[in-house]
Every structure is written in C-alpha cells, then in structure tokens.
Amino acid sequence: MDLLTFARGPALQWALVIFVVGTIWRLIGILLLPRKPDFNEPRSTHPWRGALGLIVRRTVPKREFAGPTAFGNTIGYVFHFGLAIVVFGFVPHILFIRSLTGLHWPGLPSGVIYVVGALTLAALVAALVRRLSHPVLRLLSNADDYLSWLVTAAPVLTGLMAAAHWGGPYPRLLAIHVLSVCVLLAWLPFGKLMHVFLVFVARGTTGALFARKGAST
C-alpha cells in the first residue's frame, strides 16, 4: 500500500470516525451537564429568538472595542471565512463531501480558491505572530493553542503546495495534504478547535437564558 492509498483509505476513514464520534461525545457531554432549575417566571416565551439573535450579534465586535481589536478581528475574519471558502468552494472538496453525504453545489474557479488559500495562510501566520508578540496573548497561550494552529495551517499549506506541484511529485504532495486533513479531523473534537461547534452552543445558550430573563444582549 503506497502513501496516497493509505491516506485516502484507512487514515481518512479512521480520522472521520474519530471526528464524528468525538464531536458527538463532546456535545452530548455538554448537553447532559446538570442545570439548576430556574423557578422565575420567564419574560419571553421564545428563547430561541434570543439564542439566534445573540449568535448573529456576537459575530460583530462591540463598537466600544472595535478600534483596539481591529487587527485581531480582521485576521480572524480572514482566516475563518477563508477556510470556509476553501473547504466548501473547491471542486475536489465538494466532490469529497458529495461522496460522504450526497450533498453538492457549484464550486468556485480554482484561481479564486488559490488566492483565498494564500490569504488564509497569510492570516494564520499573522495570527501566530500576534500571539507570540502580544504579551497578554502569549501569557494566556498553551500547547493546545499552538498545536491547534499547526493542524489548521498544515492542510492549507500542503493544499497550496499540491495545487502548485511544488515540493515533490503530485501523488506524494496530495498524500501529505490528505494526511494533514486527517490529523485536523482527529484533533478537532479534543482541542480548542472544537469551538467551531461550541461557539454556537455557548452563544445560543446564553442568548436563550438572557431572553428568558428579559435581559438585553
């Protein structure tokens, strides 16, 4: 079995199993946490509106903090939206998703994906430099932060290398790219990258609680 066959076969299959089982396990564990009963009369009978509202509003920084956090927010938006565009807009990725779920949609031109991928990688590097140079961020960072950055940046870098046929034969570059994606999938449920799901759970829960109490968000 050559490297590409292994990457596309057993490695990817096990990574997907770990990703799905780990994500479900984490979400169920959070949803089953004991909660204290709230005997107060609810101010709103539609807490889901508060949940959705807070999810949407928290995507935009507060005006009071927009200036000091502009750089961090900008690179955050660039690499988050960039990753989404690369993952869900690149035709080979869409074909892979279709093979798993049956869902598909039109893809973006390859040139657009390459530019977005390069911008995404640049934003990830900028985020790392900011983390290393900012005294507070550096103090708050731990091994999870740096490992999560590495397993996020690696698929972007190896994908660009494979697309450009730079660094070796294409099958080997593609295998390395797929293996980097496998590592990302396997790590995601257990590290801080799980925020890709938990951010909606946390904001939705907070918004629903605020709506029940009649509090402004």
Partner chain sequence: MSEPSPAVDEPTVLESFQQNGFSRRTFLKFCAATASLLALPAAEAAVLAENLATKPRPTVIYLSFQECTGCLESLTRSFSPTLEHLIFNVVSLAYNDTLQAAAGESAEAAREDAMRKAWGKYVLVVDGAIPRPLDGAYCVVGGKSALASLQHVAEGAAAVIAVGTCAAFGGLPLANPNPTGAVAVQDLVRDKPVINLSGCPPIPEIITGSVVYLLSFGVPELDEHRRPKVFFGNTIHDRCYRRPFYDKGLFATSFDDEGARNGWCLYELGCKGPTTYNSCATMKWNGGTSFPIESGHGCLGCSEPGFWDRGDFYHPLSTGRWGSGMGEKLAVAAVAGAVLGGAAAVAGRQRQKARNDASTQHPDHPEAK
Contents of the next structure:
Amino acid sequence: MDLLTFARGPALQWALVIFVVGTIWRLIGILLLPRKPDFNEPRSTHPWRGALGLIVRRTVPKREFAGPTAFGNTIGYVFHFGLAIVVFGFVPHILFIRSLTGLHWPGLPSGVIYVVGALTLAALVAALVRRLSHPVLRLLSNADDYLSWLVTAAPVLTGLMAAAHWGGPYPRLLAIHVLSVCVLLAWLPFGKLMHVFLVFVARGTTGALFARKGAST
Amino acid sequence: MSEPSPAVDEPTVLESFQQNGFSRRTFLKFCAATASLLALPAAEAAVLAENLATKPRPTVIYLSFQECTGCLESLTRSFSPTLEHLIFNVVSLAYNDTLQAAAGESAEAAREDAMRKAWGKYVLVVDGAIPRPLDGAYCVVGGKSALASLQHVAEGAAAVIAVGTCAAFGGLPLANPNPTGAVAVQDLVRDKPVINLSGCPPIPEIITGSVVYLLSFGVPELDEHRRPKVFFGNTIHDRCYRRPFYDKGLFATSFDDEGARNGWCLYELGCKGPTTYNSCATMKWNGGTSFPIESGHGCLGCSEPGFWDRGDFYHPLSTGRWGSGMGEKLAVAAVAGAVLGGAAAVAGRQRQKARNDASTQHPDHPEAK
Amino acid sequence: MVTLDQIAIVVEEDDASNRMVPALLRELLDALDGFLRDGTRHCLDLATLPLGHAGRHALEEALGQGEIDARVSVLGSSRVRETAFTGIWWLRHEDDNGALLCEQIEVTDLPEILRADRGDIEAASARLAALAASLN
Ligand code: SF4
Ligand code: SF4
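Since we've got the form predicted alone here, give me the form predicted together with its partner chain too.
Expanding to the full complex; the earlier chain stays at the top.
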C-alpha cells in the first residue's frame, strides 16, 4: 500500500475513531461532574441567554485591556479565522467533510485559500515567537502548549507545501498533509486543543452562573 | 551501462533509412520531430541527429507476459516516430511474438540466435507482469515460464524497458487479490538498468521516443519510480487546460450538469490528475487529437503504482477512503467514549466524596466534634 | 451533442509569453552574430518555449517573410521559410495527416533539410544510370 492510500484509508479511519472516543469521553466526563448546589434565589430565569451572551461577548476583548493585548489578540484572531476559512472554505476540504457527513456548501477560490493559509501560518509562527519571548507566557507554557501548536501548524504548513508542489512529488506531499491531519485529530481531545469544544462549555457555564447571580460581565 | 551497443554488422540508423529508400531529409525530419518530442535543448537535438547517423541500430527483443496487448496496440498508433520507422530503421526488432511473421520453434530459435550475436548489448522490452509462485507456472509461453524467459533474456541485455503499468508496477495482474502472485519487471531484474514506461496503456510516443533516446544518449534521467523525467516529470493537473477552473473553485458535480457542459474542473468527479505523473495533457493521444479530460472524464491515474487497487475512480482525491462500515465504527467509538466519560465522572464523584468525608472528619472541621 | 469546440474553454493568455518575444529576438541576434563570426548554426524548438498564441503570433509578425518559401515532401510535408532577416529560417514540419510535428527557427545559411546529401546524390546517380541504360 502506498503512503497516500494508507493516509486516506486506515490512518484517517483510526484517527477519526480516536477523535470520537476521546472527544465524547472528555465532554461527558466533564459535563457529568458534580456541581455544588446553589441555594440562592436566582436573579434571572434565563441562564441560557446568559450562557450564549457570554460566549459571544468574550470573543471581543475588553476595552480596558485592548491596548496591551492588541498584538496577541490580533494574531489570535488571524489564525483562528484563517483556520476556519481554510478548513471550511477550500473545496477539497468541503468534499472531505461531505464524504464523511453528507453536508456541503459552496467553496472559495483556491487563490483566496492560499493567501489566507499563508497568513494563518505567519500568525501561528508569530504566536509561537511571542510565547517563547514573553517571560510570563513562557513560564505559563508547558509541553502541551508546544505540542498543540505543532499539530495545528503542521497541517497548515504541509497543506501549503502540497498546494505549491514544494518539497517533493505531490502524492507524497498530499499523503503527509493527510497524515498531519490524522495526528491533529488524534491529539485534539487529549490536550489544550480540546478548547475547540470546551470553550463553549466553559464560557456557557460561567455565563449561566453570572446570569443566575445577576452579575454584570 | 551508458547506452546499448550495436549488434554486429548492423547499419547505422541513417544508413538504414537510406537502405530502405528514404532520403537523408527524411532522417533529418525524423530527428527533428523526435528531438521536439523529447523536448531536447538545441544542442542535444543536434547531437541526437549526429548519434543516430553514426550509431548502428541496436537489437531489440520484445517479450510479452501477463498482458492484454493494449500496450502494443498503443505502440502501433505512434505518430512520430512511427512504429514503422522505429522497427525498420531505428532498431533491429529480433523478436516480438505479435508483430513477427515467424512463429513456433523457428521464432524462438531466431531469438536465441539474435541474443547470442548481441549478447550483453541488446535492449529488452517487456510488457505484462510476471507471476512468481510455483516457478512461474501461471504464465508459460513455448514451454518456458515467463519468469525463466525474463531472467534468461535479461541476463544478456544492456537495458530493460518495462512498457505499461503491468510490466512497470504489476498493474492489473498484481491488483488485489493478485491470484497469480504477479510482480513487476523491476522486482526481478536487479542488476540491469530498468526504465519504466507506465500507463494503461502508455502514450505510444513515450515508448518510441524513449527507445530513440536510449539508443542515442543512454538511460534518460529517471524519477523515483524509474520513469523518464521528460515524460513523467509533471502531473496531468500541472498541465491541464481545465486548471484555471480548479483555481477558481469551479467544478462539475456530475457528468451532465451545467459545470460539465461548461468544461469545468473534474476534481469532484474523482479526477486523479493531481497525483498522476504522465504526459497526456501535453502530448495527448492519437497523434495529438485529445486526452481523456478533454472528453469530459477525469484521469484515472493509470500510470501510477497501484492505481487499480485504490478503487476510487469516482471519489474526489481529498476524501477519506472510509471503506464500508465507517458509520458503525464511529457509532461504536461514540458509545465507547460515552462509557469512558461516564466512568470518569463516577470516579470523579467518588473521589470528591471521599475527599469531603475525609475533611469532615478532620479535627479542625466544625462538624467533627 | 456538444462537441469539443462548443465547450467554452477560455485560455487565459499569459502576458509573460509576450515578454518572451523581445528576449527571443535578442537570442536570435546573438545567434546571427555567432554565425557571422564562426559559422555556428543555431536552432530553437518553438514547442520548448513558453509562447502562447499571442506570443507566437507576435514573433511571426516581427520576423516577417523573406525571399524563400520552400516545401519539402518527406514524411508528410515541411515548409521552410526564410524570414525577413536573411539567415533566420522558420521551419514547420507536418506529418502525413497534416498534423504539426514540430516548429523550429534555424539560424544558418542553408537549413540542412534543403541540402542534397551526397549519399542521396549517389543513389540518384545510380538510378539515373539505370534509367538511361534501360532507354538505350
Ligand atoms: S480536470 Fe483534473 S487534472 Fe484538470 S484541473 Fe481538474 S483536477 Fe486537475
Ligand atoms: S489521463 Fe490519466 S488515466 Fe487517462 S491515460 Fe492519462 S494518465 Fe492514464
């Protein structure tokens, strides 16, 4: 079996199985944790509205911190939106999702994707440099942060290399790209990348709690 | 080995042209067309003509094993150089069981004779795969197994050309479940240069052009699958005229929708152009008439190893090969995840309870009086 | 049925191919000077150049038509044209069906394909002798 057939077949199948087991395991594990009973009179009867509100509001930085966090926020925005555009806008990626779920939507021109991909990679590199050069951030970072960075950046880099036919014959580049996605899928539930899902759980819980207490956020 | 050497007393290619009643002008035009086909730079094109004028024709022995004769059919449709020129003027074809007039024992005897005369110097061309088990019993010609014939003839060859995907990579005979245990030429011939001209069939001009190149310059530069880079240096996708549509994200989604009628890219319909190295998009077929994508069908990837077993001619390249039962697998995975998650939560609750119990028994605790 | 030419394929003309033309003219100038200096012949295969339709047309326009326009009937037909610049020749080789085999630009006093070869002349002499003998 050649590398590409392996990557598109068994490697992807196993990566997906690990991804599903891991994600559901962690989500259910967290959602079923016991919560302390709150005997207070609720101030608001709409905890869901509070949850959704905070999920949205926390994506925008607080004005008071806008200045000092501008750089970090900008690169964060660039690569988060960049990743979303590349993953959900590139037609071959949409076809991949369709083959799995049956869902599909119109794609963007490949040229746009290449530019966004390059910007995303640049932002990811900037984020890494910042993490390494910022004394506090560096102190806060552990192996998980660097591994998560690596498995996120690798598919972007290998995807761009494949698109540019740079670094070897295209079938091999494509196989490496697919394999890097397999690694990402398999690692995602077990490290900090799980924030893809948990960000909603965490913000939602806090938002609901705040709403119940009537706290302003 | 640099280049195949002549059989004894063979005329040069130019002399052969002239003996057969062609002028030197014919020879020059033949050389110009071949040099253009091989995309030779000007200096090398001149050397090509010079070499062919001075080098004696090499003996060629063409053996066919597990094959469908499609490759030879393709070869007979070579436009430039034509097969006639190739076999009458450029090489001395000593054996090909389909093209030759002789048959039976006299044909085999003629082959042995030609081999003896040009031992160590002739070119061996092979089409078809070779079954290996049971001493090659699954393919026997004239009482001799393909395996034994190949090993015997290859021993005295200066170079071996594997024509077609079957000879080059095992092709259809090797495809799952490979009932005869077929292998490719390069799996058996290890001590001679092997040139793979893959394709199902290969483009005819690739076969003729490679033979002329081999004769004039020796073994051409090869890629990782031992294919000449001149012909297999680019993917179909690299040179496809539908490429602007790929770049714009305009795809046909069925063989008769609006996109198909507009000639949009065939990626969604399973085109394997991006991973297929071959010259169809530039040299085209039938004397430059067209190539499959021009007829509205995606590339199948026929010049790549294992193309048949990928089994996804009509699935986009970027999709996973999920096989059957992927849905069930994921459902099982989801259930397994849920069970693990539930167990983790129960364990977490117990731990917490144990901790709480422990702390309520602590002497400092208000309840622990 | 929709035929091939009805399918709207818009080939985007690359203007890099137009920028090729001045570069090619300079190359041909060098080649002409080279030929004058020491008789070196030079040959360009048009198929190996990234010339689009427009670029090819521009090159043809620039080189123009000279005094000679010859037809050679071997392996199909070939056309040998001298361009307006003496010593620069435009060769077009076609096969028996009129399909293009290759196009070349040669820089030389006389393209090889026009010259009569000694071996061919010898063969002709033999043939002519036989003919003369048979008429006696
Ligand atoms: S039709 Fe196939 S080879 Fe042509 S651009 Fe589309 S994917 Fe590439
Ligand atoms: S287009 Fe693809 S499948 Fe068709 S002949 Fe060419 S390489 Fe083979």
